[in-house]
Structures are given as structure tokens and as C-alpha cells.
Amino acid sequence: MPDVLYINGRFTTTDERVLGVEDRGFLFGDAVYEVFKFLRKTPIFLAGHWRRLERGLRAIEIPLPWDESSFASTMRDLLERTACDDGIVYIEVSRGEAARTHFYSDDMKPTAIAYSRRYTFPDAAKKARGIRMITQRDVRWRHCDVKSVNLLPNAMAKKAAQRAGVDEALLVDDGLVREGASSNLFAVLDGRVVTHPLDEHILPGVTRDHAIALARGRGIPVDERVIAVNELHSASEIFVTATTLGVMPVVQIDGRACGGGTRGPLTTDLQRALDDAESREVAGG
């Protein structure tokens, strides 16, 4: 069943083929996208994700198509139109289409599409599992804070993830540990929270923003700074974040057991805590 697709204030279907090959956003990966999930037709933290949406497009100059309200109105009509309950949107925002030139004028329309898609989140039995990961070299540019589609080198190490057999890839520079190739990454450290600061090497994520929340929320420390790969070993837990995932003990690492090889108490309870921040915002519309 084809999804709902929104492409420049009008709704169609993902059947039809709507973006023109000088599309700079396919030409140059000139743009800018962003993920969120919904639960019952409900957008769950939605306004985080616009603001990261807005802070990527200001970054690289492409002119926002959407004020705050204006997007959450477009984002609740597509969620009215989509026939499942729960599943995930995915919104692009291009610089917009005209000859390919690496110059871009400056009064460009940008190209604005979202499109809705039913997505199985982690069972209670996933999250009690947890997922494995693999550590690779951080190629990435030196923009990471920007969500930008440029998504190459995390997709080559998602792959080498695959191909090893585990669930996700943690990026490595020089020793230090940055985040995963599609998730943020926090260890439990001598009691404390830890996890690598905003700056522009990691990605600041919506649900990594709530898990420090809650956890603070909670009297637990929480030490945003950076984490050497060796110190992983002495981690009483390690867990990830990502929209898709939400909170996700991490059980082995390079195929050494993390934590025991098991979900560890914080983790769990952090799993809950978010949990019911969903619910709210699902009982709140």
C-alpha cells in the first residue's frame, strides 16, 4: 500500500514521482531531513524535532518552508491521511531544483517533502535484549550536528555492522568515541551518566535530549563530555538512543560483553521513563 507523501503544500501518494533529477537535494545531498515517530496517529515529541529541523536548515542557508505552527498543522494533517496507527515520518528539505552548477543562487525555492510509513518499534523482549555493536572509524564531515542527507559513511558502517552480524556501528575517532551510525551513545560510568557533548561531531538527538532529561529527573548525574574507547570496558552499563529505538541497553561490543552482557537497572528504568513520556504525549494529542 503506497504511503501519504506531502511535496510542496499539496498531499499525493509515495506512487508518484515527484522530485526533478536537478533536485539539488539529489545532486549535491544539499539538504537537510529529519524523522519522527508517531504513536495513534500522534507525533511524539514533536516540537523537538522541528527545532532540529530548523536549526540544520539555518545552518546551510535553505529557507524554511514551515514556521513552528505551519509545520505542526502539515505534520497532523499527513498523520490524519496515513491509514496505520503507528509507524514513522520522514521529512527532506532540499535547497530545490535548477541546473546543476556547484553555485546555487540565493533566492532558490527549496523542495519541502514528508511522507508517513508504518514501522515495528522494539518489543519489551528487544529491549530487554538489547542490541550489539561494532566499532568503525569516524569518516564522517566535520558537520555531524547538522542532520543533513549526506549519509554515506554511515551507511558503509551500517553495513559493515550487518556483515559482522550485530545490530549497529559505533563511530571511533582517535580513540574517542563519538555515536552510533544512526543513534547516540551514553555509558554508566562510576554511577554517572555519560555521554559525549553537543558540539559538531555527534548529532543532537530528540530522544537522547529526553533520556538525560529523565535521568537528571531522576538525581542520577548525568556528565556530557567525551568518552575514550577504553573506557567502555569498565562501563557498568552502556545503552543507545535513537527516535526508532528509543532507550537500548547495549549488550557486546567488538564481540566483548558489555555490563555483564546484559540490560542493566538504569537502563530499564530509563526504558520506562520514556515509555511514559510517550504515553503522555499520546494522551495529551
Ligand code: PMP
Contents of the next structure:
Amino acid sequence: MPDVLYINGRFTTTDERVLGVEDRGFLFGDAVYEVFKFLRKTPIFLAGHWRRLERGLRAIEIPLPWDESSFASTMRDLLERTACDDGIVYIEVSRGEAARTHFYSDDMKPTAIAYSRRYTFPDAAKKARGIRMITQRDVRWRHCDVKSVNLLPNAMAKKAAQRAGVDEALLVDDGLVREGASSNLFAVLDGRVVTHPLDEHILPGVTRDHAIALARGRGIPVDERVIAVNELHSASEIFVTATTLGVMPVVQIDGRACGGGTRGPLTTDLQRALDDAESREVAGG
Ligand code: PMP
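With the form predicted on its own already on screen, would you show the form predicted in complex with the named molecule?
Below is the entire complex, every chain and molecule, led by the chain shown above.
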């Protein structure tokens, strides 16, 4: 079903074919993207998504199509026009369209698009059941902190997970846990919540930030350090975070039960805390 589409300052619907074949996003993956969640047409954690988008655009030298306030008002306009109450907005900004050559000129006009999609977020049963993962070798480039559209390694790892009958791939680099193919990973080790530090090996997840702040706010110690894959066997709980998943327990990795094989108390508590934080966003408009 078509829904609202924003492109370069105007609104249309997703029925309209809007991109040129020589757009560098298509030809070179020369683009960054963002995904935020909305509930009752209210964006959730929009400021964090804007900050990451802005940082990514600056990192790959694409001129900003918005400032923070025009971004927020464009997204609110889009949500007013959208057909659904709850869903996700996909945003992509590419360097723009030009005759194909690797060199890009400094005065290109970026292509900025955003569209909404209905999305069914995990229900209470799914959040209690959790997900299963398989490990996959992390073969991505060394700027995973930039949310670029070059998702082929992630898509192939996800496909391997699907073929194995599980939900998500855990990307492992020389025995070190990086993150999920589309999520950040946390382990509870000796009563401490541990997750990979922010560096070039992982995406700085917006949900990750909230999970860390919520845990610390509850007096739970959080360590941002690299986890060896062997340490996962001794984790009392494992969970992943993502915009579309929230806080999601991981109950099996590579066919072996982990974190006790069921959702743990800390994960349950953080799920509730994140739901509350989202409800506060909705209430605050
Ligand atoms: N890591 C990767 C590789 C991802 O694609 C995502 C989802 N965008 C995440 C982590 C989670 O990020 P967020 O919480 O901002 O959705």
C-alpha cells in the first residue's frame, strides 16, 4: 500500500518513482540512512537519530539537507500525512546524482528522502520468548560507526541466520563479539552489564544509549568493553537492542542455550524501563 514519501523538500507517495539511475546512493552506496520508530504518530528518540545522521553526513562529507529543527519539522509533517499510527520512518541522504565517476564534485546537491512504513513491533509474548542467533564472521569495513547503506555483509549474515532457522546473526571478529547484523549486543557478566565500546567496529545504536542510561539509572554497573565470544557461555543474561526490537532477550547462540535459555530479570526490567521511556515521549508529544 502506498504511503507518504518526502523527497528534496516536497511530499508525494511511495508510488512515484523519484530517483535517477545515476544517483550515487544507487551506484556507489554513497549514502547514509536512519530509521526511527513512531507511536501514535509521535517520533521516538528523534534527537538521537538526528545526531547520528548529522555525524554520519559530516563523516562522509555530504552537505546537510536539514538542520535539527527543519529535520524535526519535516518528520512531524511526514507523520501527519502518514496512513498509520505506529511504524517506522526510513530516511536516506545520498550525495546526489551525477554522471558516473568515482570522483565526486564538492558542490553536489544531496538527495534526501524519507518515508513511513507500518511496522509491527514485538508483542509481549515475543519479548518474553526472545530470539536465537548464529555467529557469523564480521567482514564489514572499518567505519561501522557510520550508518552507511553498504549493508551487503549485514544482509548476507542475516540471510545465513534465516537459513539456519534463527532470528539474528552475531558478528564476530577474530574471537571478539562486535554486534548483531542489525542490533547491538549486551551480556550480563558477574552482575555487570557489558557491551562493546563506541568505536569504528559498531554502530552507535540509539537504543543502546538508552539501555545504558536506564541500567545506570537503576544502579546497575555498565562496562563498555570488548567481549570475547567465549565469555558469552558464562553470561547470566544476553540481550540485543535495536529501534525495531527494543530490548530483546537472546536465548540461544549457535544452537546452544545461553543466558539460562530464558529471559532474565535484568532484561525484563530494562524492557519495562524502555517501554516507559517511549511512553513518556508519546505523552510529551
Ligand atoms: N547495529 C547495527 C549494525 C544496526 O543496523 C542497528 C539498527 N539500525 C543497530 C546496531 C541498532 O541501532 P538502533 O538502536 O539505533 O536501531
